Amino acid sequence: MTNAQANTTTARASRLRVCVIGTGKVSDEHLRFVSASPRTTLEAVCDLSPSLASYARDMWKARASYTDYREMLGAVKPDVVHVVTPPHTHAMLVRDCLMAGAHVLCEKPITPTLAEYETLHALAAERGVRLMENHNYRFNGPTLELERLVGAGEIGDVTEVEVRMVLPIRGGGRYADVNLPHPSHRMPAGVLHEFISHLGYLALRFAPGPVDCWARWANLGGGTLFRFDDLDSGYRTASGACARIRFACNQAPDCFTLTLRGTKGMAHADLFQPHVLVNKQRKGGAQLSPLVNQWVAGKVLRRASVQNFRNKVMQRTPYEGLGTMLGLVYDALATGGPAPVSSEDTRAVLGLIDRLVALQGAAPSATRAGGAA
């Protein structure tokens, strides 16, 4: 064996052995990263569908495919497992992966409640492995730009946050099939439980520490399939900042936006059609700032329109932050450094969701929950 061959063998041996459970749409982003990263080898994929499992194996050049995750864990003995399955399966899959001695990265929501997460977190600590939840939109370009603006003091202290998502979940697709109801309909907040994690972790990133929550849950479309299809909620922090979390399915167009208002200006980010608009004091004083802000906004929108057209042609999705997050996850596993999404981050989101879910069915005048999370 030559020195070059020996070095290649050593490098491969030092890589983390990774398995991915679930081969749906989101798993493509996980598989793309794992198959290309110099820190990992994609040992196996697993799905209940043999055809989907074998397709993902061939597409991403995994070494094996399985339909039984327990068989895979026993045969491969992975260092890391990505759990990319519907939420109602997470607790069981995560528990078994932790028991097998693997680090686990799980799609959100990792569990329906904070109490269930605490059980898994304790097991991870007992087994000496890490348990991490995917908060991918925190690492999208527009969100990182908002963090930069806040860190640089360009909009002052944040006093108000709004996270808004509009998706036509009743207009067909996996959630709207009456004859084959999606399992997420059985979650505490119904199918909305799949989305409020994203809304919650973005709100908490810029307005941490909720002390007073409110919520209005509604089924505007009627019928018995959907528990809820609309959420208007929020909270106030100890510092006086206010956050609003909004999900709707009867509006247009589809959107996922994050807006910050501060003592010196405001910033608005679009995560589905990526761009960031900033309205702040500009050179030229208060009289010219509105004109400069409009001119800058026009320039930003023109650039964004071209780039977003390219994204559509190249089939780039809003999951672009996932690759950034996974890079940080594997950096942390390699160096022993802090995870990009900490257990405290996950606790904060699940605690907030618990409090919002607890307000289901409350009268409008009573839809508040005080006290620290």
The other form holds:
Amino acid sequence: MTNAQANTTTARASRLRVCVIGTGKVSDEHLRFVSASPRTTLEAVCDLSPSLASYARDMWKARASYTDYREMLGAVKPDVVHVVTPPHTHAMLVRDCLMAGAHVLCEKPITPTLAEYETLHALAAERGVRLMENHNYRFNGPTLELERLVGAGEIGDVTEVEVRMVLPIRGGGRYADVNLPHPSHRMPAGVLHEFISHLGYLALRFAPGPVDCWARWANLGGGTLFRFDDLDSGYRTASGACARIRFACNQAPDCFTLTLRGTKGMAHADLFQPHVLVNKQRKGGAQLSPLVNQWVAGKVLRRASVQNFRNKVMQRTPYEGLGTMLGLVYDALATGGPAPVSSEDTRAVLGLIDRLVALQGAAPSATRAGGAA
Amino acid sequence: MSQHLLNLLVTGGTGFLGKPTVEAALARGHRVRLVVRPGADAAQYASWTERGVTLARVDLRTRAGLTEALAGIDCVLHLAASKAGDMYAQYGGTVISTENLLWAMEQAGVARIVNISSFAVYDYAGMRSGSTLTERSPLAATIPPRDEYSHTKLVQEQLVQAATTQRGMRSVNIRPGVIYGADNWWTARLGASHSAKRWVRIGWRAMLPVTYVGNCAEAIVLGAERTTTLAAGTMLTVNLLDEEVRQGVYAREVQRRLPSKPKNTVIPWTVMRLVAWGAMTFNKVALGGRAKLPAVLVPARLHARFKPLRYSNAAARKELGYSPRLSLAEALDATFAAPASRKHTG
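Please show me the structure of the same protein in the form predicted together with its partner chain, now that we have looked at it in the form predicted alone.
Next comes the full complex, and the chain you just saw is listed first.
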């Protein structure tokens, strides 16, 4: 029996011993949760930079810091490891953590391809531990509100989903740095691989089972650093619903939105400036519904402007969903219940990404990939 | 001409302080190898390469090529740092760069460094108004950080100190005050904002520890020469300023040289101090301390910028033989001789 199994099955009331590998910017929200949760103790952090590892240790009151993750795994024998490093390092780190008998929560994309994930998943099953990918935006307030609306039938059956992300990744910053090219440029979708998981799992949440994919990958900014900086893609499902997945870097303003169109109405969620607008049949009937929808939208936007200003001052970020997800992850570990992001969820996203990546370089007339997911 | 001709590696040599430092090193007869980013255009350094400066195309955020760049070097002038971005960006540009540099210096057997730190490392809130800030004044706490810049500069100093002690290196750690020069005459120690029409200033009587960029550059080269006479395992730290000058005097002298005089709104230091204390108390009591407020509403950061203190360059004069070449008036004239300085944006 592994350390993780022992702690989660025989002493469920006790705190799980957690390590975090990678102490860069993304680690902040993981460390905030682990250091504050009554279910966990932050045993150690690890980073190649000793100074950065020490900073994280001191900031989040971990018991130790390491620069060698293998040494940390051997010394601490953690129940759970969060892998929060750049994507190209995930496979090796996750494998070694699983071998050390720890449950693993890994940042997205957990692996570049579905085939690599299957290898890790088999290893996790063999070791009797859980392997989970971070799908944090699924647990943001606006996404959960869309789930509620769909579940309550307020917009009818979903027939169309659009997930859109606009980020100025070529306008400076780590992805545009020609002096130290970001390792994600070497991923199958280039740096877009950093974002495509988010787009994919949100689309699949509301339009599962893609059967017919299309994709147009482009490098609109040119040059050799970026392989792609623009993606216009989508798929149809067996039920006839369609989804569009869009990433752009040459538009304004920055955004991350999710729009659902259904047989009875539409709902639009903004994940960067959180709010949800709903356009549906109201009590006033067909004549008054457009007016009521506009009045309600105005009210929602006014309230969101205040709330989002407050979020900015209070340093609440769009990563808010991560805390919710991690709460569910540790509930699942404590109770043995289902994980908030299942292996099937991860398979579906990686399968979709594989299919979109396979369409790279295809001529416009041949940018479709059929067949069941 | 200096007595000790050195082979110097200069990091951050293409920046505001770096350029005059290279010039000062060449003027004193030293040989310079300049660290430039891999993607840099060599043509822009032609005036230096014609004078024997060689280029090392490396990025300090990675170790690749760093050891080779240090071959044959006597002393490193380490000016490279990040001043903008979040904590992680500044860690990359300041702390991890220094980790990599110190690692490569050990590999290459280079044991002398001049580290350029900052007055930002001091704990201003813990000092008494009117007291004199010296090299022995208390340093800011690293956790929780006062701000990204002060934190990363503190960690950078700690890295250099640790390497110096452990490896028997000879190090000079220079903490410059407010560095001014062409197109860079505004300082956050004057106030909250400035434009062509209006300056919003905070206080007028506090002293500014100013140093003209050209004077500062010469001090850095003196620091390199000083490493040759230090005992192994020693890190000499000096504060660097040309002179202390009142906020009001500096503002008046700058505005006198601008094409049109802006209006001044001056908030007294005592009033601002009370406002910041109120904001901090409200944040603590009502918001659980989680609100991110502007720097002037955070007492520790406000004190770091506007607290009335005294400053001295006695250690720099004694240890480096430093004597600023240009006076404040001469340096401001030189500053405003550059057309860019007259655009109200410095």
